[in-house]
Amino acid sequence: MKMKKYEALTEQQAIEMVKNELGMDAIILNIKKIQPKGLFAFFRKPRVEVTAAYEDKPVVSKEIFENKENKNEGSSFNKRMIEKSAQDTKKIAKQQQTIDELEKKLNDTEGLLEQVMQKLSVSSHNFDSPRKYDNAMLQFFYEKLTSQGVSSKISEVLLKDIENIEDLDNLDINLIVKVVYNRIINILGEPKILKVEKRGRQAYAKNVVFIGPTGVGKTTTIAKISSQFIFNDKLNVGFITADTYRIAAVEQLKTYADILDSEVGVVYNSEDVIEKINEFKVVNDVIFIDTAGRSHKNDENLKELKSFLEVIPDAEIYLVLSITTKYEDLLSIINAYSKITDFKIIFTKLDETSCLGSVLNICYETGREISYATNGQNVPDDIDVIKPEEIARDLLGSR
């Protein structure tokens, strides 16, 4: 099956639009409201998208068959609109893309400055509290920094080159804001993203495995990237399941895997995995694989599971973490898996939560390497790469 999503007014006009086009037999899978967004979002009405799946089936446009006078005519004009219509497409998504850069450039740090100003204000007039500075413009920015979750640490290695400037009460604000700004950024680091191309000569899939505690999220982050892959960059996918022991956890992703018209491979053991990823991988460009949650305090656990990885030929693996999870615990979960593997970080539920200190907190703390983040339980829309640039905007309290 594939995807697609139609836009209106109004919910009943996009389904109207899903009926027309695609026909009775499509499903729809998702109904979410977007807010305008830009410069202008106050002027404009909130609008309805629509998700749906459809067969794929051959569609022959009516104007090609209007616009023919003879075969050799309508090969020509099919053409033609065929190109026309990948030239439009073209124009308009760096049209987009022009106007997303523009905007964001317009949000970046002079929207910073304007809010952190008005919040200085009223930040310098509180001395109720106990305060880590006497300068005003460093207490408020440590404050900010604290109550979003960054560790008092870490927000004094942030600041500590600007407490030990001089004629500190003349200091530009928009120093303070940028300095802070830049090494959040450079603290969280480039995120690294799932790359996978298509297998050409090679006779094998990549294989990309997905551990982490229970009730992570583990099996619907699979379902939002593997969407991505599958419809934009047109992958065949193919998904392995280890997740035995959570009730419904096998059909959750078979559900997932009808949708995308992909297989699921269900294994129990190291010996399963190896014989479900030789079938695989001469017919897809990556799999997929979904452990069962285990926990960080259970050592037999993760001996289980590290015997489980290293079975696996050359696997990229995510660790899977909650962001709504102290962090105390998200520190001590990491330092378990740190011992049985390599791995990269995935955090979901940012929709839970308004204090993304724990991202930063963590970054530093360990060192290792961000990815993706997920904001919601619609699959495959609520997902995306961490954008470090918006964490350090949160942290700092501008959005």
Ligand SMILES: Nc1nc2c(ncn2[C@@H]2O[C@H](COP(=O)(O)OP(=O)(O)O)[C@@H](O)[C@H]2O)c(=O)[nH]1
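Numbering follows the first chain given and starts at 1. Just so it is clear, the model here is predicted, and its values are computed rather than measured. We call the rigid core the largest set of C-alpha positions that still match within 1.5 Å between the two forms. Compared with the form predicted in complex with the ligand:
- Once the rigid core is overlaid between the two forms, residue 387 does not reach a Cα shift of 2 Å, moving by less than that.
- Residue 12: CA moves 2 Å or more between the two forms after rigid-core fitting.
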The other form holds:
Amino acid sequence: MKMKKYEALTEQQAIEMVKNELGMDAIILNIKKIQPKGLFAFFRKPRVEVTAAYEDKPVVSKEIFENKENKNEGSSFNKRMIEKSAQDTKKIAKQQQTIDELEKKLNDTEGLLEQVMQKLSVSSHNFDSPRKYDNAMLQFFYEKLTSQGVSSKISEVLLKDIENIEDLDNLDINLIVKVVYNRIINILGEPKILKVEKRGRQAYAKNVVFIGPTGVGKTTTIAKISSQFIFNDKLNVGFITADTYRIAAVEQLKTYADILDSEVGVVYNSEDVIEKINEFKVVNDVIFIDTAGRSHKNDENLKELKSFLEVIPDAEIYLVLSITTKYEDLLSIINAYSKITDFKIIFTKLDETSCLGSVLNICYETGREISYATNGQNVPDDIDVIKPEEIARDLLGSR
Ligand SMILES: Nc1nc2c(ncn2[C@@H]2O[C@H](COP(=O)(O)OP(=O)(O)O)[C@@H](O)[C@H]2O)c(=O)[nH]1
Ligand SMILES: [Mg+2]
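Complement to the form predicted alone: the form predicted in complex with the ligand:
Below, the chain from earlier opens the complete complex, with every other chain and molecule after it.
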């Protein structure tokens, strides 16, 4: 007797391979389900391994009917072989029955899985939306992305064309992950950080302005970024605040400036700011200018801010946005500020949400450059340059 293993998608296919290659006399010794391994193994189809035993010499039927030389022993030999053949046929029939039962169970399990997935996706977020994709893997990614706040339009963009791949059911899920991951990275682009060099003899300080709605973390973010320049790069930093609407706002910046051993100038209008910049620019490497957060829906506010920004020479402007703000509101804030100036975006309060979809949506819809992300109230630690790879991993749920 010899043994040989066959692997296929279903038991039936594997048995078919055994029959074709080894003949009807081959005995099935073992049927084993091979579970897929690795990331998203859940979605890869299990395979079946069949171990078959067979005689060195070929098939029974040939021996029975072609053994004419052995006439004396022929009849008893034939009898034995016919008995064996009958036993084998029974065995095969029984095995086939087992296979059929197993296959039915497998189908039932697949149906169950499908139901569980549908329930999961429905209960997780979207009660109204119908199934988008027939393919379970694509539907899974779609649900995953939208549950992270990626808009349905952009989720579809990320999954575009994958559904047209031939033999999608047997496609390695890691390939889909790679495609979507790269698309996310491309949309996010390379984050731009603030670069400040030590002021030369003639050069003046760089002006960096922070704008955005109230309470998003402008002042805290200024304290975080400026601390890095002061402590790590040993640069001279000056602060100017135009936020004179809230009593505590000036005090807040002054407290940080005291700790950082830097000066604060308080300004009430465009003339003031020009004056203060001229005073600070000759003794500092960089000047951080804080503004009042006021409603972006008020045209007067925006006009006022526009004329304030226009008098600041070579201003590098950052729009500060809290990621906890509703996506539609984020878009309308960006659109409003886009009308008056150019800027890069800083996202705050990443520690308060696990849905980073808005970051991707904004990059895709507005084409704006992104820079820093803050993730807590601690000054100066809770800030970092945005890492597109981490966002991509978060959105794909593999972090
Ligand atoms: N959880 C969390 N809170 C933050 C973050 N950044 C700022 N804050 C808090 O948000 C509140 C408003 O911050 P502030 O800097 O005064 O906002 P501003 O009005 O835009 O200047 C303060 O309580 C900050 O401590 C952050 O990344 N995460
Ligand atoms: Mg403030």
